[in-house]
Amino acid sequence: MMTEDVILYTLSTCPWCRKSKAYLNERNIPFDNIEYDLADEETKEMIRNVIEESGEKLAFPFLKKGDQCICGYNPKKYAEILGR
């Protein structure tokens, strides 16, 4: 079973962004993490892609794992989706 990589868009003042970031690390769920506020234009413009590919406006956080995708802070979906 190939695992999928979870990503985290967030935004580096966002307090609900801080949340989701300690979320996944109280549950030693692996993951990266990229902010959207500090990168450069060519992530800003892959970001905006891949949210709205998920049908989601542009809003943080947002979590992606494989074709699944979460906005806002979430903690059950994130259980349903993370498994923890």
Given for the second form:
Amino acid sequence: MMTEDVILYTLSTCPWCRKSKAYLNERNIPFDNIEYDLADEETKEMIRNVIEESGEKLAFPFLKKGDQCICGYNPKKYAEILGR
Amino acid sequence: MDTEKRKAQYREMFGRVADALGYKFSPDEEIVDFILEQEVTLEKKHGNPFCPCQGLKGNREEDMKIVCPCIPFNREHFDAMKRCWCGLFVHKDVEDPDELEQLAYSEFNS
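Write the structure block of the form predicted in complex with its partner chain for the protein whose form predicted on its own appears above.
What follows is the entire complex, opening with the chain shown before.
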């Protein structure tokens, strides 16, 4: 079975993005983090495409695990898809 | 640009706009101060105090819609959350901002 990596797209200026990172770190959930505002143009475009394809506005934090996405800091939904 | 002075100016300018829209600054002073500080940083870097929790697209027309306070461009979505996306502003009747959640646009729109 393929492992579904957790990816967290954030902004360096966003307090809720910091809370999202803290949530994952406190639960020892490994994740890749890309800060949209600090990324190169190619990466930004990739992130915009991912977020827009999910039907969201370009709002952060944006967590992705496999096909599941959560836009916004939402501990209840994080627990549902991350299992802790 | 003096950061503290600019933050004080934002409080006055943004406060007036938010008030007319039925919003007020969040009672969570720590988050308000942090967000205003980020907005000063964004203004220094990009020329406008953009929302610190929404991304710039590089398209001026679209990007101007996330200049703070961006409530008019997201009115129904923010009204449903009783807060703006970054949480700088909450509905005037909100006493505890910790009870409010960031409701994803797709969820609001479904």
